[in-house]
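In the block that follows, a single chain appears as structure tokens, in the form predicted alone.
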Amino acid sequence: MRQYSTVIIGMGRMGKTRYQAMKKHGGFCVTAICDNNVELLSNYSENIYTDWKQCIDIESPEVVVVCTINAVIPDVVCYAIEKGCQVFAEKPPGKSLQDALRMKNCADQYKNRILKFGFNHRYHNSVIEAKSLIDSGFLGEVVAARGVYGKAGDLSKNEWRNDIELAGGGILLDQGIHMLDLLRYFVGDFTEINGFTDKLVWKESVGEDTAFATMKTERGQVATLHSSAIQWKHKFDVDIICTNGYIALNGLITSTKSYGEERITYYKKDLEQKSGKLGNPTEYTLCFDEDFSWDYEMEEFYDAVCGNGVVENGTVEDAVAVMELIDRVYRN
């Protein structure tokens, strides 16, 4: 396996997660890690830096993985691309639509560079199964979907995610972006969006603790979103309504294990009551107890870097599209 020299910029929780996934994959030789918090760099054998430009300049890596705070992401991404690196960047793609467009414009100038964004929810087993069902046409066409993604966020904490200048937004940009991306993935491109954000509990916070949105595609398909930092019991639910059936995703395997068991249930339309009860068709359920999303995501990135594949998920076009939706909700 060809190994690519790699540096990771930002060694917080996501930097460590990507570090472990790259080590496990085997196709990335991590030569250096970087963070402005020296405490996060202890117990590593790689070269360490506190200045990301210096890290890239001195190491001259083939691959740069960007896991910094939102405000810094576009600077690192564009600099790395201009230096000839292939880039994997965490979500969100910056703190605003302008940031996402800036990175897209940079990537467009260097067609031989790979730029992939980390939307790992697309690689969860339940999501993969749901997408396969949709694409097969077994349940007909998708006509509507609704997604609820909520956690117990402490917006009183003195951390960068609660600083609007560093984060760019509240729960919608931080976590709701994953659900928006999945709704686009399942339903299609939304041409209309109406929504609003609010501070229902954390009145003194700078970012929203709640967001609601209703979206519509050019074909008339509809989707709704509820993103929440005041869902005191963590929750992940997606309902996908098709012309001939229905798919439900409930729970999500995460590092915290707080979203419950990950499962997908689907039903075939049964108006002739073959099951014996109208509105209660036979259900088929698959449950999962392991999360391979980080591994699948890194495998796709590696294949794209070595020329054996392309970036299919987390493209720069995906990043811009979802940031356009968020921008329109914030402006409303």
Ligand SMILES: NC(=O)c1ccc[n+]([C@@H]2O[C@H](COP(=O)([O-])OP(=O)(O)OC[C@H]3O[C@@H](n4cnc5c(N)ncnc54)[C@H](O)[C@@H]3O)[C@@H](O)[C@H]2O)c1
Second form
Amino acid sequence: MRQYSTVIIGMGRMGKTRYQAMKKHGGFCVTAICDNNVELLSNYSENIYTDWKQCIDIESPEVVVVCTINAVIPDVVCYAIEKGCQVFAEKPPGKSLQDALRMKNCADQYKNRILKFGFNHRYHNSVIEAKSLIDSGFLGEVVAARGVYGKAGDLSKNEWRNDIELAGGGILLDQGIHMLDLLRYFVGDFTEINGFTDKLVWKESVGEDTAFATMKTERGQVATLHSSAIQWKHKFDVDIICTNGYIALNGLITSTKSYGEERITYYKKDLEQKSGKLGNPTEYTLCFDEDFSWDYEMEEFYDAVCGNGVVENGTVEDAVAVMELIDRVYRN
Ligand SMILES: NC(=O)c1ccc[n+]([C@@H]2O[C@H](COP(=O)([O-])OP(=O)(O)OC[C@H]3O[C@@H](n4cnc5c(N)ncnc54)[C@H](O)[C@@H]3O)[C@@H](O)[C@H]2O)c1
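I have the form predicted alone already, so could you send the form predicted in complex with this ligand?
After this comes the whole thing, all chains and molecules, with the earlier chain placed first.
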């Protein structure tokens, strides 16, 4: 297997997660890691840097993985692309729509570069099952969807997410973005969006603790989103209503296990009561207890880098589209 020389910029929680996934994959040779907090770089055998530009200049890697805080992502992405690297960057694609557009403009100038963003939720097992069920047409057309994604936020001062200059937004940009991306993935491109954000409990926070949005595609399909930092017991729920049936995703396997078991349930509508249960048709449920999303995501990135595939998920177009939706809700 061809190994690509790789550096990882930002070695906090996600940097470590991506490091492990890249090692496990085997197609990436991590030569260096970088973080401006040098304490995070002990216990690694790779070269270490505290300055990301130096890291890219000296290592001249083929691949750059960007796991810094939101405010730093666009500068590193654009610099790495200009230096000829293939780039994987964490979501959100910067702090704002302008940041996402800046990265798209840069990528558009270098057509032979790969740029992929870490919308890893698309690679969760229940999401993969739901997408293939939708694409099979077994349940008819998707006409509506509801997504709820929430966690218990906090106001700790040493968390960059609580600094608007570093984060760019509140729970909608931080976590709700994953649900928005999934709703686009399941339903389609939304051309209309109405929504608002609020601080319902965390009044002193710089970003919103709550966001609601209603969206519509050109074909008239509708979706709603509730993103929350005051969901005291963590929750991940998606309902997908199709012309001939229904899909529900409940729970999500993550490292904290706080979103509960990951399940997909589906049924076909049964108005002639063949099952004998009007309004309560026979349901089929699959449960998952492992999260392979980081591995599947790296596989797709690797295939794109070595020219055996394309970036299908987390494209720069996906990144801009989802940031446009968020921008419209924030501007409300
Ligand atoms: N895909 C997902 O599901 C997912 C989950 C969590 C976080 N994220 C995203 O990953 C990114 C990192 O989040 P995290 O949870 O790992 O945060 P974190 O605070 O654990 O890690 C961020 C790291 O970036 C470093 N950093 C900041 N500025 C830097 C600079 N100029 N140069 C080098 N390093 C710098 C910090 O020192 C820190 O170690 C964020 O954009 C976040 O939104 C994605």
